[in-house]
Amino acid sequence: MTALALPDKALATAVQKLPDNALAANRQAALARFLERGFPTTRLEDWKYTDLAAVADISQRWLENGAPVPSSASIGDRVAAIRAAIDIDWIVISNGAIADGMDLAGDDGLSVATFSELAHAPGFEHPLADLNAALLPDGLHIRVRAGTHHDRPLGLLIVDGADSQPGVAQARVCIELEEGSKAQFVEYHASIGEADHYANSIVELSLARGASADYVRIQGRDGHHTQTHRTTITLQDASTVRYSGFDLGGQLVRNDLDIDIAGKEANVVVAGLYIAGEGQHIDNHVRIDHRVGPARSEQEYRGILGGRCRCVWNGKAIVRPGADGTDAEQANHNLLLSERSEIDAKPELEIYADEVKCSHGTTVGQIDEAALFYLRSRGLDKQDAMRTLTRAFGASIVSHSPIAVLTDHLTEMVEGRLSELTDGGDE
C-alpha cells in the first residue's frame, strides 16, 4: 500500500491561492511537512479502521479543479436554521471563511481576533494538522478574561459544503480560558451540497488554573460528507472541562480528542454519542494524558449502530510517572441493531504510576429482550418498544450534556437520527 499524498504541485499553487497573510509564512513550513509525510495511513495503529483513501481522492479531485473555494447556494439557509434552532450568539466559519460574529468581541472580558490580526501562527505535530496549518485562510482565537464568567453559551458555527464542484474546507479555533474564568461552548459542524466535501478541523481549548469550561460538539454533517477533526485540551492546576461530542451525521468521520492533564486537581468529565446508519464510519478517538496528580478524568461514550456501518472508539488513559493520585475511569457502550453493523472498541490504560485509580469497561449489546416484552406486555407495539428503548439507551449522553439549552434540539436531532434508523428498513 503507497501513502496517501496529494500532488506536490497542485498542492503548492492551492497554498499560493490563499490571501496573503500573517500566516503565509506558516503556511509553507506546513505544506512541506505534509508533503513529506502525506496523509496518515491504516498501518498505523492509531488509523488502522479508518482508511482515509476517500478524503484523499476527494482532495485530489479538487486540486485538479483548482483548489476553488467551495460554495453552495444553501448555506445561508442553513445557518438560518440552526440559529433559529439555538438562541446563542454564533460566530460562523462558512468554507473556510470567518464569515460572522467577529463583533461580538466585547468588553464584557471575551475578545475575539482572527490568528492573522493576532500574528498568530498556528502549530503542527499530526499530518492532518500539517494540512490544515497549509490550507489555512484564517484562523479564530478566542480569549476568555481571567476572573470572568460567561453564561450564555458562545456558539462556533463550522458550516461548509459545495453544490457541484469537490469542496475542501479547513477551519481552526484557538480558545484560551484565563485565570478562573469560566465560559460555555458549542461547536456545531454542519455540511450541505450535492458534491463531495472533505472538511479538517482543529480546535485547540486551552483552561488556566482555576478555569472551568463546559463544551457541547454537534456533528451533523450530510450523510455523503467526511469529516477529520482534532480537538486538544490542555488543563492547568484546579481546571474543569465538561465536553460532550455527538456524531449525528457524516459518511466518514475521524474526530480525535487530545487531553492533557498538566495541573493538579483538574477535572475532566468527557461523554460522546455516535449514531450511525447504512454506509456510515465513525470513528472517536480519545486520549487523556494525566501529567500529574491528583487528577481525575471520566469518560463514557455511547454508540447505536444500525444497517451497514462501522464505528470506532478507541479510550486511552495514559498515568505518567509520579502522576499519583490519578483517577481514570472510561466507558464504551454499544447498541447494535443489525447484524451488519461493526463496532471496534477498545480501551487502554498505559500507567506508569503507582497510587492510582483507573477502570475501564466496553460493552456491546443488542436490544435487551426482556425490557421488549415488558413494554409489550403493556401495550406497545414492537416497533415502538425497539424505538423507545433505543433512545433511552442515548438518553443519559443527552441529557447529561453540561449545556442545557441545547437539550431539546439534541433530542430532536437524536430522534430524528433514530428513527431514520428504525424505520428504514435496516434490520
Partner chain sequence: MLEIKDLKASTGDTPILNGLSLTVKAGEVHAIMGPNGSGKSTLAQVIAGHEDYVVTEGSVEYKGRDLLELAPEERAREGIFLGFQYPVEIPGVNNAYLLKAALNAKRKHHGVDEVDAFEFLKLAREKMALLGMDPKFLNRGVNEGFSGGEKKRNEILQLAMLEPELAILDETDSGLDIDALKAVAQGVNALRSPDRAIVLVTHYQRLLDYVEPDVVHVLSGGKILRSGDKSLALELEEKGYDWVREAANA
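Show the form predicted alone, please, because up to now only the form predicted together with its partner chain has appeared in this conversation.
Nothing else is written out below except the one chain.
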C-alpha cells in the first residue's frame, strides 16, 4: 500500500453501492488498479509540488461515513444563478449524477447519451482516472455529427454540494466531433456547502478531420473545496481547438491538460488564467504532443497570486521524430502581490525533429512601482491603482476567450476575485 491509499474494503463497498448498469464490470477493473497504485504522491516528478494528502483524507472520511451521496436540493439556487448569468444550453451534473439537460439531442446534429446507454466503458490510464472509473455512477457522451455547425454553445455545469459531512463526486464526459463539424463548449465547476468536498472530473475531447472546437473551462469552487481534473484532447488532420481555462476558486486544485496532435495541419491555441489567494494551491500541467507535422500549438498562462498561496505551472511541448514543420510556442507570466506567494514554473521542450520552430519562457514579478506611482499621481488610491494594474495583467486572457457570450461573466468573476486580493483580504 502507498502512503495515500484508501481502505480496500470500504472502497469496494462504495463501488458495490453504485447502479448495476453497463459500467459495473469496468468499475471492478478500475478498482483493482486503484487499490494497487493509490493516489499519486510527491515522489513522482509530475506531482512534486502538489500533495494530495488532503484529498485522501476527505475521501477516507467520506468512506468511513458510508460513502453517502450528498443531497442536490441545496444547489438549486447556484444552478439557477449560473443559468441566468450565461444564456446557453446547459447539461447539469450534480454530485456526480446527470441531473438535467439530456433532452438537448434533436435534429440539429447533436446527440447526447449516457455511458450506460451506449455500453461505453471509460478508460483508466492514470491513477486518478482509476478512481474516477471505479466510483463513476454514469458518464455523459456527446457527439456532433459530421458537417454540423452547432452555433449555440453547450454548457456542462458540474456542481456539487457538501452541507454537513464530507463529500466525494466523480464526473466524466466524452465529446466527439465528427469530420467537418464545429461546436462551442463551456465547462463550469461550482460548489457550495460548509463540509469538505473532493471532486474528480475527466473530459475527453476528440476531433476528426477538419473539425473545430472552442472550449472554455471555468473553475469557481468554494475556497475550502478540492478538485482534480484531467482533460484529454486528440486532433486529426486540419482540426482546430481554441481552449481557455480559468481557475478562480478552490483550496487545492490540480488540472492536467493533455493534447495529442495526431494529424497534419492541426492547430491548437491554449490560454489560462489562475488567481490564487490566502491558503490556495492551484496546479496546471499542460502537455502538448506533436506526433506529426506540420502542425501548430500555442499556450499562454498567466497567474495572479496574493497572500500565502502556491501555484504551479508546468507546460511541456513534445515534438516527435518526423514531426517536421512543427511550430510550438509556450509562455507563462506571473504577478505576485505578496512576499508570501509562491510560483513553481517549469516550461519544457522535448524536440526530436530538425525542421521545427519552438520557443518557451516564463516571467515572475511584482507590480511595477513606477506604474503604481503614475496611477496614484493621477488621483487613484493605492487599492484602485493595484486593481487597475492587476486587471490589465489578466485582461488579455479574458478578452481572448474564444466564446464571446462569456466575456461579461468572466470579467465580473475576475474583477471580484481581484478585489478580494487587492483590498487586503488575501494579503
